[in-house]
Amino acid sequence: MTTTSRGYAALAGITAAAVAIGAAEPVAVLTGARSAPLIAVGGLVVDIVPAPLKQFAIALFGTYDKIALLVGTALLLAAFAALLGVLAARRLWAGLAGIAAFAALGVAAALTRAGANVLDALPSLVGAALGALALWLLLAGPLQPELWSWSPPVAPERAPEPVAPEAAPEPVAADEAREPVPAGGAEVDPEGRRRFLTGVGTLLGVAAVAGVGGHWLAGRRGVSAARQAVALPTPSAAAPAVPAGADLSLAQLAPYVTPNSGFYRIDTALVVPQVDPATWRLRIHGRVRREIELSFADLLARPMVERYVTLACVSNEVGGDLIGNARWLGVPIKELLDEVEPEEGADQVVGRSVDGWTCGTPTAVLRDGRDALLAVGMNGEPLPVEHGFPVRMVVPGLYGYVSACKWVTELELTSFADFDAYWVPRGWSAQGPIKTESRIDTPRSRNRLTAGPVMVAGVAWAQHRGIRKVEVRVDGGPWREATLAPTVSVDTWVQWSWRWDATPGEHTLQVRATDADGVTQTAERRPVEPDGATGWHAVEVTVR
């Protein structure tokens, strides 16, 4: 096989693989977004990952993790694609066979996911046969090109005789003119060529709208409507007012609420779960005295209390942005768990996601008074369809993996020796209590300063315990109290500020904070796993 047909061969393969994967999308409409190939495949490697390298693509890519995993998947697949074009030009059975295992691991892929049905099979299953026959057509069916049928070998010739002057052949005219024959003896049929290529343009042309459409489709079906239908009770507590000050309104400073736009976003649902209110239950059950079950109108109506809460990711780095401050309307959790009477020794509470993920709180955290929320509302409306519509839970002072359970269907009372959550197993702590940090948001590392007045800010944050004080030190020399700005309360951040007179020069500007624990967070430097990074935030600038 010659360079030029292993080119076409490999075309023929990526286009066998567009049309399975592009055919799946309106099946997977039918039965749900997750049950599409490149999704299912998707979530079976976001499961089995090693934590480590997970952690690796979160501080890469941040909250656009999701994409680049789906990007690198569809590589991955039109490499694997383009290998098996090329075996099938020499072997039909083997392309197919490679399509084969293909739909295999995408219908292993759907049907293990939580809550999966046999119909999740159907989208691998459709799409496979749909690609099959594309390689078939352009391989060995009517758009076979024939660049690949090889010419027997043609023996050595003797050397011809001297021809004389007068019997020279005759010019062959342009028109007659045949291709070169390629190296190795395949001869190029240009009318094949030209009919392969149109029937590849063709099939990436039905494969392209068809996976459009299918996306376009399965937003129709999307829960957009009816979020915008949810009218909001009033909260019979109402969250207390921002103080004056408590946002500086500095450039580059976050500003003390988050908006939702902004709101960082770190889980393991590579399609956003569409959960419908109307057919939304929660059901509080296991190691209690009495099991209750709660539809999206029960929750409503029940009294809602509105607090301002900051949200920590534990995978957020020493001054990473995987933080935010928002206000809350929901439900306390404790006046549920006090309704079904947790029996002794159930010690933890399991949020189990609509798509099978799990979370387990300290059954003790979410009772001891702190504003512990299954919330309905962020900062004034429902919750946005990507932060957990219709319902979530929102738990002051622990790191978002063991608390923050979105699109929450159940509420299992259990034991930390009887169940891990999702992330236990993979490595991280049991339990994950957010840490006393700080950040300086301006200036930013490797900004250019005046020499003169410069205002360093940025804020700090250790949720249900506070923050007393704000260090910043130059160089490594003494620290030096900055000014806290007013803060709504003890479970959110707190914006801070120090007046420095910079000096021409490289300088290192570094920040700690003291819980009001009295406890200063440490310098030591650890990474975020297994409960979250430590030590000091540093920027490093120039000042001219």
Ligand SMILES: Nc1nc2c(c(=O)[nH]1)N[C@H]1C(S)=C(S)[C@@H](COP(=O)(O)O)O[C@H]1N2
Given for the second form:
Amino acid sequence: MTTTSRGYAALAGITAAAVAIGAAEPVAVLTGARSAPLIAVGGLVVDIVPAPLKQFAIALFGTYDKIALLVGTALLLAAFAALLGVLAARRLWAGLAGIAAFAALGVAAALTRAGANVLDALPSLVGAALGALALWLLLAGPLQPELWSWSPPVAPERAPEPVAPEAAPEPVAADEAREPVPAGGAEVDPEGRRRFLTGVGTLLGVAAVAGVGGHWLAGRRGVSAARQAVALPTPSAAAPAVPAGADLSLAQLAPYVTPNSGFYRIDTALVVPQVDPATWRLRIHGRVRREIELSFADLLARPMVERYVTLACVSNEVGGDLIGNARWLGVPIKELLDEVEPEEGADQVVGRSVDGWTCGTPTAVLRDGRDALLAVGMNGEPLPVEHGFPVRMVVPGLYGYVSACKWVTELELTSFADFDAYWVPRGWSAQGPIKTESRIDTPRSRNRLTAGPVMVAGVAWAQHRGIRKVEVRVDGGPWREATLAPTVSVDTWVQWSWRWDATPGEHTLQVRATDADGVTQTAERRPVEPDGATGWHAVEVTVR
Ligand SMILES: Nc1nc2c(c(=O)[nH]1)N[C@H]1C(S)=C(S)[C@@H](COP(=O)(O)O)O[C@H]1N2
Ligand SMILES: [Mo]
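The structure above corresponds to the form predicted alone; please provide the structure of the form predicted together with this ligand.
To see the whole picture, the full complex is given below, headed by that same chain.
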């Protein structure tokens, strides 16, 4: 095979893959976006990939880790498809077998997603069938450019062009020199080439239209209309007003209340679950005396409280931004647990999402009187779909991975001895109380400042314990106490500020917080795994 024909074969393989992926999308409109092959395989990868690799992806790509995964999967698929095309040009059956293997992977991935049914195999099967058809059309069918070694000769062997003696010899690729030139010559018959490339272009166009159109249609089947139709009830216990001065409103400083659009998002869902509130149910069951099941209307009919709670991710590095503060509206989980009457020893409540993700929360924490909520509202709106619409859990004082189940559909009373939630077998601690932490928001590292007074400010948090003190120091000097802004409650972060008389030179600023129990944030640097990072945040600045 020549380099040219190998290029054409690779192009045919990539085109067939594009047809397969594109054709699967309109089918996934019927079966759900999660059953589309790329998403299903990506979801499988998310679930089986080793935890350190996942943490690496989160660290590297932050909240773009999903896009990175999908782009990576697509590039890998394209590489395999190119290889498959080259194989198929020699033996078509090898290419078709390769497509069948990919179809099997897609089907297996789609069928192992939580709540999957047999129909979820359809997108991969239809995609694979049409991909195989495309491969045949391009390599062996009416669109083939007739340059494969086994294709029938189309042109009589031409005499070699006479080479002018003064011309430099053409460099010849090693394999071209070794392999006999197939009948028909290494040159592509221009008619065949036009037919092939037109075919490739048309198929890629059809794949793109099917893929983009199908994806768009699937999106329209989403729940954003149902979300807009939700009328949130007035809380029977309103959130306390945010005290004047809680927000210092400094440039670079995180606002006291995080807007929904800027709220960090972390979850394992490659496509955001679309849960229709009309069919949503919450089952509270397991080791209880009285199992209950609630509809969305049942939930909305209950007395609701509104509370500010700061949510934090266990994967947040020291100085990181996987933390946000919002006003949540919801039903106290304690009241629901009182109704079901958990059995003695049922020390864990497992929140289960529609996509099968689980978290395990201590029953005692949910019943100790703190504002643990089954939330339906976030900052005065129904929950944004990516933040768990229609219902999620919010528990002050615990990291999200053990408490903040989005798209929640089940609360199961069990014990820590009997059940490991999603992240536990992946190396994370079963217990996840939030660690006392603080962050410098302004100035930022590498900021250039002018000598004189500089406002140093940031946030500190120790949800449900509260922050007593924040201290700052320059270049390892004495700790200086910062001013704490007022805050709504011990369940939220607090802004702090300290006026620094900056002198010219390179300086390092450090911060540490002390919680209301009197415990000062440890200097010991520990990684996020298994139960949250520790250490002091530092920024390095230049003052002129
Ligand atoms: N269904 C579901 N809920 C989930 C997760 C998830 O992967 N799936 N991740 C949890 C984690 S690790 C965190 S930190 C919070 C983040 O909530 P947010 O995306 O609304 O900020 O959601 C939690 N709830
Ligand atoms: Mo998290």
